[in-house]
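Coming up is one lone chain in structure tokens, specifically the form predicted on its own.
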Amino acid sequence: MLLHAALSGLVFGFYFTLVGLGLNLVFGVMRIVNLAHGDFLMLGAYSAFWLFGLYHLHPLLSAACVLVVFTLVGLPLYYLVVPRLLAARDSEMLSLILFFGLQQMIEAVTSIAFGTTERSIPGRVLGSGPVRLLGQALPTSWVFSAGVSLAAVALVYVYLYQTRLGMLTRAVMVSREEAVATGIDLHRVCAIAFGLGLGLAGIAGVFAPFMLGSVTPAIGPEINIAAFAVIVVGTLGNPLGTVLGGIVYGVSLMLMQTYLSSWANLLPNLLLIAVLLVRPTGLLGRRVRRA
């Protein structure tokens, strides 16, 4: 049971890395909190359900479509709301209020359009039969989703460390003021990062029906809590630290569901409290020396 829980947790950890990756990228670049992140993930799930139901489109192709569409949607959305937030004195607090309103609007519109019935996609779409790892059987849909998540993490790594735009993005993450002083087009860099963050949320949503069982329009807040637990554990503002946070969260979740199932729903809150009390900067964060 322990080995199965650990392997399942590792697979879920890779998936939850993708769940938190876009949120952490947006925060790292812009220092704003996108409370609508979980709802964009939900929209990605409904997009996959709709594309599969109407056109029998494979989720992998749906993920590619969702990535493009959500990224393109993110660009005008950024210019509509984010520059005003960045210019404000307390941009983080204002972002909480603004994106909370956006979250409520998305949930309400989706509920009206699709209803509140749970939606899912058959797991056999990603392959039938279990995958055996170290003698343990895991659903093929879980392993496939985890593989896509790792591929997305690899692409973000290439974007941040192997491209000129990624270098500019990391410069903005280190110091927005110094980046502007060197002539970097701040809004161009931030707009692309914001769009990419929504695109990553959309990809995570495509595979949510396989990893979570089903989705409803009300799933956004629950996803947000899990995503915040992942990025706080892995360090806020460090996109690649999300990998560590996702693994810790996934393994802890599976162990809790195996041995203390009645407490499993409290895991995100327990992780947040524990990390904030013991190491507020996250597991990969650096301590700040006070003068």
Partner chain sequence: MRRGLRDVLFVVLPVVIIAAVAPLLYANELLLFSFVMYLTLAQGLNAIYGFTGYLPFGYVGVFGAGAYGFAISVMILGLPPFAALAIGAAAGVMLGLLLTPLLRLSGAYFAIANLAAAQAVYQVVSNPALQDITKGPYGVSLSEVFAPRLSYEVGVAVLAATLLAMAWLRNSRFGLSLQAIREDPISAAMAGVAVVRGRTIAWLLSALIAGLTGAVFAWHISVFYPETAFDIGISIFATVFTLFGGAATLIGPLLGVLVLYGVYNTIGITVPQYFQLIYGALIVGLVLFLPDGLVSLLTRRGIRVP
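Complement to the form predicted on its own: the form predicted together with its partner chain:
One chain, no partners, no other molecules: that is all that follows.
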């Protein structure tokens, strides 16, 4: 039972890494909190549902489409709202409100277009029956989703550490002022990171019907809370720390379900607070906080 819970938690955690990854990238680069992150994830799920219903498109292909389309949608959206936001006095806090407004709009439009009933994609699409791992049976669709998540993490790693644009992105993450002073085109770097953040949320959405059973237009805020726990426990602003956050989140959630099930959802919140109080910059945080 313990081994099964731990292993499931690990797989579950990999998926939640992907759920938090885009949010963390956006925060890391722009220091804004995208409160509509969960809603972009929800849109990814609806896209996959729609593509599957119309063309029987495999979720893996849907994920590729969603990544491209969402990233491209993110670019004009960035230029429409973020530069104005960054110019404001307290952009970090204002972003919460701005993206709350956007979140409301997305949820409203999706409710009108698709209705409020639960939606999902059959699990057999990703292979039927369980997979055996270390003698424990795990659903194929979980293992598949976890695999995609790890691939996405690898993609972000390659982008940040192996490309020139990634290097510039990291420079902006370290210090926006210095990056601008050295002549980096701030908005180009930020816009791409923003688009990528939405694209990652979209991919996570494609696999949400398999990991969460079903989706409705209202799941956004709930997803955000889980994503917050993951990225804060990892390290806020450090996209790769998200992996650690995801694992801690997944494993502890599954252990709680096993031993204290009715309190299971309390744990991520307590974990988040505890980590912040002990290590205010997250488990992998190195920077010293101000004041």
